[in-house]
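A single chain comes next, written as structure tokens; it is the form predicted alone.
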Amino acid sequence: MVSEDAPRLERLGDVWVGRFTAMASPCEVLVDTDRRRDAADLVRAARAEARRIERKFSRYRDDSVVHAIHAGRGAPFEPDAETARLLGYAAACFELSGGLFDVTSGVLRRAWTFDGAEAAPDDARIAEALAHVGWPRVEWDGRTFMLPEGMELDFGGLGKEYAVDSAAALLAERSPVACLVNFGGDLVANAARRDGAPWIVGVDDPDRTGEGALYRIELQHGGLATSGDARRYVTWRGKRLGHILDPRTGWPVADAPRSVTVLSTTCIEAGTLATLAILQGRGARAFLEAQGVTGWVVDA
């Protein structure tokens, strides 16, 4: 008898296609063979590690890493090597955005609801939330992490990414077969397909999410990431505000693109270069050129 979570497996021309959903998005992994039962376990697998990423780095749940940290109300934490690589990833894309990609910041979301509605927060507020908000107030040595009272981790602007490149390494290890894992638009190709073609990924126009793509992508090894207002934004004052945040003021970056992609080695790079130039609003381009990636970028 097959589970009713078990995940769904079809035949796309010469591949195998696993769908499921993990951190609130749709999720496939795409297969190059010819043995279903080989898919089959591979899509598994892949499903495993997405919900086991999800488990332990959800903000929303009472068991996460995340939860026992806001948990402690500003007690010292020592985290595992996992967690303790992701925190030091987080440190240095602080650094290295001067301030402008900030894992606190997710506290803003208080004041913020990217339904699509005609709204804002008022300014009383936004500044209530930002009180909460800054990595410099962070203590982390490598060791040991304290967050202060009051403040939150919120790993979403990498989690998903990171659980693409885990899920893409896991089933590299148990099998030379090529996969395209794909977490809700972020994805990772660990290789070419049998036949030496590479895979065909679509982009989104962002005023036509899923009625066709923006642009085609040759990917044969390595990750690519969008990030966009497309399916999560306000409209404020005739003007619609994606839902990335600059951390300094609390408001959505001002002069952001619609959208940008970017194919690099991982996903999580990828996905990191893509929040860093949406977060340099008109200077999107020009940041994506200063660091050699290969982007798309789709302009407001």
The other form holds:
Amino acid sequence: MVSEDAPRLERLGDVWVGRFTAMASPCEVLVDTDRRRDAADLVRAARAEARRIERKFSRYRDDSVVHAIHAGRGAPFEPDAETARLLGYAAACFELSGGLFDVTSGVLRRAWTFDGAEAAPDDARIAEALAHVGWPRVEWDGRTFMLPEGMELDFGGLGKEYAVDSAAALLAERSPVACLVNFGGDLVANAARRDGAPWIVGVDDPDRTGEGALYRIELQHGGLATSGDARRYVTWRGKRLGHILDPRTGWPVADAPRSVTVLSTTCIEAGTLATLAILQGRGARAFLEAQGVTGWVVDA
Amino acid sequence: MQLKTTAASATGSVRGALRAAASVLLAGGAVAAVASAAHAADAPRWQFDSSGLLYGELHRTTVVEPMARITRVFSKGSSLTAQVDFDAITGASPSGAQPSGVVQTTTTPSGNTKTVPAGDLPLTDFHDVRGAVDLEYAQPIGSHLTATTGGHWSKEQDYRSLGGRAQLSLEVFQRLSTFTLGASANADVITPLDGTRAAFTEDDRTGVDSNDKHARSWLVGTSRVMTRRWLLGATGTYSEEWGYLSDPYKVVSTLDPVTGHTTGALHERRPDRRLRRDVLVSSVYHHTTDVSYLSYRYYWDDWGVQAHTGDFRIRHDFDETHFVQPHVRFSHQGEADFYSYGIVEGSAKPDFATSDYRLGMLNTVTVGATYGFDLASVPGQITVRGEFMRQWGRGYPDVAVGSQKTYNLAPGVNTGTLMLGWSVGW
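Shown: the form predicted alone; wanted: the form predicted together with its partner chain:
Now the full complex is given, and it begins with the chain already shown.
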């Protein structure tokens, strides 16, 4: 029996690999050390950080900050410093994307079921959902946050990447040992390995998840994140529509790539750029080029 | 269809603004921590290891050996290690004299005499303390080469050893292979407690107080990462020894050609040169959580001694706080060309002769285990190692004469070792 307190550790070459589940994703922490106890300490710290962030920002838990905001039904809310920073980042994303990246757009998803079936979107439902979407409708002055009743906040597009960066920074503060923190495919290397060799990261083919890497990326340090999900789509009039919704129209973004992977200094930056690229639809590749970003685009 | 887009030189406006927003989100401190981690890996640190070893042979030797080692790792990856050892040895060791049908009297290193009953193996009592200091400095040169130099000094009542060593290790093929070259030299002085006795005499003094013994050796090694889980290594060493290579306290019995009873004991005589070679092949395999170590060593020298040694250990971690590592070792050694069960009176005296059991045919089996654990109240890790060793030689050789045939000339010895260790790093 594996006790809750002991993360599963496996020796692979000259690193220890710790595995656990958090944020509904398989998580992996690679620790570049020979000392199992050091590795276990770091894996446990990373897991604690992932679960702390999950607990705090999950829409599905009744003890989360998000739940408290929703339960306030439009009442003014004074978030703690970390939540305030995340709201600030969400505001910046909205501005920089011209309204495409919107943490209030989660409501829209209820109008769609991305199970691959032929969907007949209900225009009335989409219109109703759109009435509860739109970052400009919230009030946020950096201290007090007000979310109109009926609207919802969803950090789903940011939380995992933020947790990766936060955990990696936490581990770097604890120990000089280099770690690769990977939460469900979004990852960051917090330092170069002790032998100077890069971390090797494989990116899956969205059509053949788990069957072999589409790319092998050498990472000294920095973040890597992927946006897009091959398994979540609907078909409409014979066209395959991905699950990335345009909060301005309520419809999936036309001609969106299947997935975009971006390499950047932090995981959250990589993840946001990948999402922004997908939201550009056919313009994903041009967007990455214009931003001077190293990325990989898999077309639909 | 996929395509990689490559970073253009100009940084886009969205990206720049996003990076600023991200650094605010990650509270500055966190991002700085990530950026500085690469440098933190070079941070200086300390490692301290210590152990206490208790070794006992039933009715024979007892050894108490405390050891302490401290390592300082400097910021550029160089390190300095200092180790201090102290041994206290008390007990008795076979003198080389054979059991006999008559009562025998032997002399101890300090000049006392000891009498053993008929049929018993004569042992020499001794008591000694030894102090040793070892220093080692390792320095990376560039990114692929490491130079290591070291030296040791040790002193006991009748023995002083001084040595130096140097080694170069090169990592190649993406660090999948390592090549090592090493050399060492030793200068020892043996000062028998009651003066040096002439070889093949009962008790004639040579008048020489101290005797020099020298050694130098060369080492060539390689290791290779075969798969993600498997590391294979091979090392060869070649050493030369010259000078006083005899043991000043060991004797060879003279035997009555008919009865086989001992008639006396002559101080042994060994050649004054020895060439030793050995080849070691080792494998480390990482299973899912266990790690197994397997090695085989073949040793041969120009005294005619050949030895095969196999060693197997497997480490199992229950969790990060405790592990167990069982250990088993087999060794078979053939006897030296001049190993003797006694010189028969009236026969031609050989050029060299020894009855030191360590140069005779010797089989050794060792079984043991190490258990490592943490105590919440003590930093670092504690290890306890227990080992049982059984050693036996050729007890009833064909060459035995007369009453010798009725005695076990190389009775088995059982020994136990208990070691307590404590390691901590900061």
